[in-house]
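Below you'll find only one chain, the form predicted on its own, shown as C-alpha cells.
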Amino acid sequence: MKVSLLFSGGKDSSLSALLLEPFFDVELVTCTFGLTEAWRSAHEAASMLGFAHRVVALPHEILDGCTAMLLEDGFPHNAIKFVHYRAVEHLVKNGAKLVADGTRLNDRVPKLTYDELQSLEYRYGSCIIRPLMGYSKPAVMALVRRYFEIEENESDMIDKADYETEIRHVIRERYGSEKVRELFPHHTQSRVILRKR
C-alpha cells in the first residue's frame, strides 16, 4: 500500500518515513505555493534517504487565508496549522488513500485534533497516519541520533521545505523583514543531511 507522507526534509518527517518503510510503499510529498524553490532541499533529502518524492502545488487561496490569519493573530501557530490541515485535505481530495505526517506526541503546531482528522477521514474515505504520535521529543531525538546526521540552525538560516519558509517569504515580500521578525519567534529547525546505515 502506498502512503503519501508530508515531507519537509527535517528530522520528524524523515524519521516518520523510516518508521513507515517496513509496512508501506512510502512516497514523500512536499507541498509548495511555488514562491520559492525551497522544495529542492526536500528533494535532495528524499533522494539521500532513498524514497520517491513529488512536489504538490497548493492553491494560492490557502496562502492568502493563512497570511490574513497570521497578521490578525500576530503569531504563526494557527496559520501554520491551517496550511497543514489544507495540505492534508488537498491530498485526500485528490485521491490519496493513506496520508501521513511527522507530528509528535508533544507537538503543538501543526498538530491536527482528533476531530479534524476524523472529519477528513470520513469525508474522503482516507486514513491519516501519525507514526510519531507515541514519541516525545527526547525519544525522537534518540532515534534521530541513531539513524541520521542533521544540521540545525535558526529557522531563517537553514535550507528546509516546510510551510513556514514560504509564509515567511510572502510576509517579507509584502511587509518587510522587520514584520517577519515581529511575527515569528526565534526557534531552531533541522534538515537531515545523512541517513546512517
Contents of the next structure:
2 protein chains.
Amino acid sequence: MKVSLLFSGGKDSSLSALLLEPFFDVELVTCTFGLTEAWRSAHEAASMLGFAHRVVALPHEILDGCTAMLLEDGFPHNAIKFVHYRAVEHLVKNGAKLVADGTRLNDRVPKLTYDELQSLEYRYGSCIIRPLMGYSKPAVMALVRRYFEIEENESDMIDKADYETEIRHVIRERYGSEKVRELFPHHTQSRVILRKR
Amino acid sequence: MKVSLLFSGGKDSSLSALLLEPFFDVELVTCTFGLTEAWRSAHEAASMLGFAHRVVALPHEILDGCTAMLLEDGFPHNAIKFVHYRAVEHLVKNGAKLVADGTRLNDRVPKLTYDELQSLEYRYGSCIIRPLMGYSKPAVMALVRRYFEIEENESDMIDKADYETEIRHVIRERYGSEKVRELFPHHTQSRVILRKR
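What's the form predicted together with another copy of the chain like, now that we've got the form predicted on its own?
Following is the full complex, with the preceding chain placed first.
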C-alpha cells in the first residue's frame, strides 16, 4: 500500500516516515508555492533517510487565502492550519488513497480536527494516517533520540521546508522584515541531520 | 525500549503489537480478575503472533467499582472505561515506563480522554502509547486484512480476553443470564486466528 507523507525535513515528519516504513510503500511529499528553494532541504533529508521524495506545487489561491487570513488574524496559527488542510486536500483530490502527516497528539497547529479529517476521508474516499497521534511528547522525543541526530534553532534560522518558510518569504517580500517579526512568534524548530541505523 | 501492551487477542490490540514491533521490545499483557480462564485465549494468540505474554491480576476493588457502575448505569460503557483506566494505572503504578493500548481514533470505549492520559503520564512519569490513534477505521481494516486472518462473532460467542468477558461472568454468577442480556448490547467482536507473514 502506497502512502504519501507530507514531509518538511523536521523531526516529526521524519519520525512518521520511520514508523510507516515497515508497513507501507512510503513516498515523502513536500509542498511548495514555488517561491523559495526550501523544498531542496527536504529533498536532501529524504535522500539521507532513504525515502522516495516528490515536490508538489500548490495552487497560488491557497497562498492568497493564507496570507489574507494571516494579516487579518495578526497571528499565523489559522493560516498555517488552512495551508495544511488544503495541502492534504490537494493530494487526495489528485488521487492519493493514503495520505499521512507528522502531527502529534499534543500539537495544536497544523493538526486537523476530527471533523476536517472525516470530511476529507468521506468526500474523497481516502484515508489520512497520522502515525504520531498515538504518542505524546516524551515518547516522541525518546524515539527521536534513538533514531536521529537533529539540529534545533530559531524557526527563521533553520533550513527546513515547512509551510512557514514560504509564508514568511511572501510577507517579507510584500511588507518587509518588520512585518514578519510582528506576525510570527519566536519558536524553535528542528531539522533531522542523521538517521541512526 | 520495553513497552507493555494491553492485549485481548482481538484485531486492534494485535495490530497495535505489529505496529510497535519494529521499534520497541513489546510485551503483551492481559489483565484478569481471576474469575475465568479467558486470558488463555490471549496467551495462545500472543504465542501465535510471536510475542512475549504476561498475565496480570487486577485488584478485586476494580471489579467491585466496575460492577457497581454497570448496575447503576444499566449500560457497560462507563464501567469498561473505568476498568481500562484502572488497568493502565495498575501497570504504570507498578513500574511500567511505557504502556500501550489498542484503542483507535474512532473508538469511544475504552479510549482514554486527553485529560486521563495526561494525568497518568504526569503522575507516574510514564508514557501511554496508542499506535492506532492515528488510523481511522478503513486504514485499520486495510492493515488487518493485510496482516491477519480474523474470526468475527457476537461478543458472547467469541473466545477473547477483553474486560467484557469477566464482567459478563460476574453479572451472570450474581444476577443470572437475563441480567447480562439486559446490560450488554449486542455487538460483534473479532479475534485474530492467523498472522500472515
